[in-house]
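Only one chain is shown below, in structure tokens, and it's the form predicted on its own.
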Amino acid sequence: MAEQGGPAAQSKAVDESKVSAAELKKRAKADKQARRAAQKEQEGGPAEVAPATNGAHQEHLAQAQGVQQDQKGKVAHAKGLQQPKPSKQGGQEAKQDRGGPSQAQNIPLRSRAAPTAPSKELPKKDNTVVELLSHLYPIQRRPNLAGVSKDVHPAVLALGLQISTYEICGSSARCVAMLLAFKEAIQAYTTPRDTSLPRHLVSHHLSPQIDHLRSCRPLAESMGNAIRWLKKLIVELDPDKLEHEAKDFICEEIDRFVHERITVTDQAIAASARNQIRTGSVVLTYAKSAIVEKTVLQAHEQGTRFRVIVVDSRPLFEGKRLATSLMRAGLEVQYVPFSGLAHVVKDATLVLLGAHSMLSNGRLQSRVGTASIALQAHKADVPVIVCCESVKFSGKVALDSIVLNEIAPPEELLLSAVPEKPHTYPVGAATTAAVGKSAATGKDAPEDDEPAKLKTLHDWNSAANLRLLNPMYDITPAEYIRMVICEYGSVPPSSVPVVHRLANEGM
């Protein structure tokens, strides 16, 4: 390396000056490619490089850097500028050249580790959500009053707890209770300065009450129709009307709505439906409907002798309360679980069903299991009659239970009685769950001193491939329904959208 700084180097520099600019550009490009290749070898190669190879690389890089520095010096001198300082890399390489090959050999080359991309953690799947019905899980039911807005009225808070615990369960009962709670909230309202009651009441006072009820449980169709009617009533008020007069007027209209659209309507429907029950009839009903209960009791008070079959199912067992009420009234009642439906439907002469909502395509949305009741009755040629108020009629359309539904907490499907001591398999027993060969894999299970715990349905949340689905409603096809009895009379399922336009859209 020391010889490179002598006469040979000077003669080489003189030869470089005779080379054309195009040749120098080509050499610089080749030197640049050589440096890139050397850099790639250093990054991807081993941690230590052989000394001879290292020295050769250093000499090659130093020569290339010297050529570049000479060219820069000539250009700067021609323009009258000061020659630029050598780069840091060139200075280090020159120092290595002056230090001789022994110093260059003692400097090990470090290999850079290839950068690794940061690992992205996959989001943890929710064990409680069924993927097919994930669109029905937008809002979790509020389990308690933690985090409730301060604008929610105490009467609405109490109603939310009653709705979420099924103390108030029916669609009509929830609608009436909601309107009565709104009456108390409206009476406690005070209009702020520089605004009017019609503009401020709905958006700033009534909306928090509605949002809280929706967080406790999704609103029924009757509740939605009542809320739309109430909002329209408020915004159409005269802004110049005194506050106490406006609030009294709203409360009076709420009472009138409950009386005309629910109370009197139920009486009219029951009076019309009881004529379908004749002496010797066997009436089959499912779960509990307030309007069906009123119909059966009115028919019994008329002196008609008939029998009632109440079919019930988990998890709410609403039919128990209906059977108890009818027995206390003196009726002959047969209480049957859902599994015995195919047997008792042969004895029925009439099926009376309540409704959560009547859809515009004539289909019935009611408690889950209703579609099976109507299907079995249709096969046995038993007429199916639906008793439903027009406030429950909807402009929505659904063909199955996947699009429109309410998903209840899956824990409601579990039995309340949990065994204190879970079953265990004894050690050494030839079972597939503890010790021995598995029937599924044929491999020996690992032996353990502790007994293996037998999992039950209460451990569903820890099971990898188990989901519990608890839908509240199903959809009954219109061809299974003989007629729909409402306050407008007995209509076929195809007339539901007409009644809905008359009763709800024009109110």
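Numbering follows the first chain given and starts at 1. Being a predicted model, the structure only gives us computed values, none of them experimental. By rigid core we mean the largest C-alpha set that fits within 1.5 Å across both forms. First, how it differs from the form predicted in complex with its partner chain.
In the core-superposed comparison between these two forms, the C-alpha atom of Ala30 has shifted by at least 2 angstroms.
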Contents of the next structure:
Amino acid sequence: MAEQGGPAAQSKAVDESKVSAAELKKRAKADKQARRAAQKEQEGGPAEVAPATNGAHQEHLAQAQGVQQDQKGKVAHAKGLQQPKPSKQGGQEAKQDRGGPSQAQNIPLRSRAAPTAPSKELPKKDNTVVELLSHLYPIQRRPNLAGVSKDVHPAVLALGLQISTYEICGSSARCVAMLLAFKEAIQAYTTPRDTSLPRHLVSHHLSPQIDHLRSCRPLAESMGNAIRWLKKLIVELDPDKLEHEAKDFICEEIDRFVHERITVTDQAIAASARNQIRTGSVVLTYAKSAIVEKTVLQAHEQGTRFRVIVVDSRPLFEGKRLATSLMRAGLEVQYVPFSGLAHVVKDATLVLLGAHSMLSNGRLQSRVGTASIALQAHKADVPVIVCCESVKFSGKVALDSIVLNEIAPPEELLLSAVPEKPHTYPVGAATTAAVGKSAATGKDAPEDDEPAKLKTLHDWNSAANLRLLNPMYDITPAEYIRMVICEYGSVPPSSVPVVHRLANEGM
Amino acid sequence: MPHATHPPSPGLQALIFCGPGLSLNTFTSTPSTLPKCLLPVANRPMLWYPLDWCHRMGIYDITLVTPPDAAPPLEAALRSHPSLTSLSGPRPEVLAPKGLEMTSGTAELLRLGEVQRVIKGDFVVLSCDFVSEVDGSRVLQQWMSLNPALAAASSSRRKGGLAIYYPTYGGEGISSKRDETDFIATAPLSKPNVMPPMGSLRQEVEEVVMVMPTDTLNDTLNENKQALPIRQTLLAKHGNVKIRTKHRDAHVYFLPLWVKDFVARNEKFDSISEDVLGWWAKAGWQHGLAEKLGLDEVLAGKRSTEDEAGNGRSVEEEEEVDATALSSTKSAPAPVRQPPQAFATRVGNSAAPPSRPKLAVPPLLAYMQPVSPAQPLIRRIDTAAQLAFISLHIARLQPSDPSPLAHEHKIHPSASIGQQSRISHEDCLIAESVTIGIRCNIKESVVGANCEIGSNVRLTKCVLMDGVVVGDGVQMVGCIVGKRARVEGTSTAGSKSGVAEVEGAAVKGKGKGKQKATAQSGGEDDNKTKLTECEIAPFFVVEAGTEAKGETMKAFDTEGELGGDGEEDVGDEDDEE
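To test you: the structure above is the form predicted on its own. What is the structure of the form predicted in complex with its partner chain?
Below is the whole assembly, all chains and molecules, this chain first.
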């Protein structure tokens, strides 16, 4: 870089007045190199810098000023690029000298702006990602069928699409749908020669399916438990079993699993939880949980007279669906947006929550917003009861929503798919003034034209200092949870690891 | 064009109906030698387009259904035609059911035993004249994700269908007012749970509630004093119905397996687009219609055909657990309630049926392509005009364009072009082994393989199919020339000395225009062939010195049919003589 920049600066010093096309080209090249070097530095971090740049640096600095710390030089250099302050050392002087005279030429703003603009953006080059939660972003959410492995079974393919469009949403729904799709996929499987089904099926046939589902949306805890169970089942099959027998056996077992761990379990939980609803109760719930829906409906069928408050939030509006189905069943429903939570929590006598997962430290992982509901209810002394099948219990432990979570595409927070017509400033004083100014000065016309377009949220990707975050879950502390109702009975949150061991690890 | 990756199989099979091509009869009068599906469109057989479209979405199980007499040329072409053999994947099966006539309706075709046996799972029905720049997998994706949850199973009877409709207006240079249209009434789908990602077609997918061809619509209007009767039940079910009359059915249907039985049960169904879809759409809202059509039994899984063996074990239809009910983005349907029996009725048993739960007819969806010049192309080529439009449209595509239809070479390297010939690269397409003489001027044209073009030829907006011979000094504007036809020009003896003269004459002719027509009768001495907007049948020989406008030139029909707008013009000119 120094080598490139040096001659340019020198020649400029020699004859400033006329700049040939070749000169300009050279300068642009130097600028580009500078930008690239800056980028490398930012990316590589202070610890590891590409040796070429490093060497160039040292040489350059030595030339200019003698001995200097490598580290410091880099920082200073980056700063120099951003805002050429004259108060720095010799290294910058040389830079300045490059930037200074060029300012006098007919490309004044460009040459300075070009290196600054990218270096400003560089630290967060990917501003679609929130730094703190960058580990939670899915590798790549697939919006279409392109690039999907050939081995993916059509049923799984369709399921993947339905999961990623949230047509199938919710931990147990996804788990059931996945198992049923796997049934199809397993029936379509034929064992190749020289291998046996228990050895081959999981690694070669099932794992592409699982990978595909994972790429559509991160797997839910219940799905993980079900997959673990299914893999164990297959691996432990007798290798001498005939293929079709083995496949039928697996499918029967899957049916049994769905029946035992979800269908009947839901019944049992609903039967137990509905006793918590008494005449005159006001049940508050958040978003939509199939099990809470079932509980409420059963209590209603029993003839208990009570009221339901459904709290809902963006972007999925699952509460709307719950409110609709409860309404259809003839219940008295109050639908409240999340912002009205504090207002309605006073009226509630019971908070029923569904779960995405119950963690081993007794915390609840559920749709984002649940924690606030539990907190408010706890403060208002309203009991918070979680209904959760044991298949959703997890051995994991989390203290906050940062370690375990899922980040959905930020675009989903937008209100409409098509950006409204790009607004331009009304042809008022501002624009005319800008036009007038640019006409007068002539040279900064391109600079002034750009801000004429008003940015909407659809342009969030290009707004340097704006990022969108769309987390799916949050963690509710165990203290706020009065009781967890699962098929093993009503347990305190502290018993979650026990139930998890009983239910998910022995199988 | 090579496919970068093989997409995963969507578990569908494709049926491509290779019909007779009635409205292209200038070129398809002898289906035993040149069936419609092999007509070149921008130097590829028409069939290439649906085949390629299917391959792009991962469907390789393709059956071509064709009348028996068109089968041999079709099979030969599949074996030998360079465009068709270059398609990756296994060669499609050709099915030529015995009972298939050229005039059979599409639903009738679906009812044939041979076709019924071929259909083993969900299927796509295409017509061979379908051209699309819209990636099939994007449409397919909508069909897959909008099917009821857990209907992934191939044997599920709760799956819906999806059809594609395109606007017949708004496309520059492609749309024409004379295009056939359909009458489509749609109701919006429920809003997607979240905003679909960019490029998703979800916003344009709607539920069809009524569909009929414009002809039928006109009949209905005439019967009802220019009013379209609409049942109250439609409005009771769908409050927001949008009616379109300028869209056209692309004849691409993603259909679930049960439709096969549905068609088999209803003998009176004639065409898929009108009857099958029309009745299906209506059955979604009209009380009792579904039962009348036997949909209840079809959806309950009672087969009327005898192909149980093909399906292996019978999958129990009612899954014990329904993921839709569990899903947090779905709400449970209204519970079925016994109607309160307040009073004893005198009607007796006849009032029993209403207590049956209402049959949930799977939705019939439609991708309605929005109107915008920027939209990728979806078209059916069933008229000569469309053939020309589409060919020229494809000719305008650059190899660098993202369109899947773009040719790799605008001018095939094997083409030999004479000196001082001008071919406009951006809107011409020259196939392999074409010979072009000197001082030709070719603009906005498609020249098929092995064509021989003489010297001083001017072609503008012409489509030349394979092996056409064009003599020297011929001028053609907007002509479609069939395979191996010959357009004779000045005798080759004219040679170099005559060139300048002819050139001069051409300029003069251009200036005079109408006057030239008088030379038509005694035009032999002028020796210049000038054709405007003509259709020339395959193997037809246009004699030197012919001047014509808007004519259809067919063998065995020396008079030539006068077609369309040209009719009056030519008539006038004749009168003047």
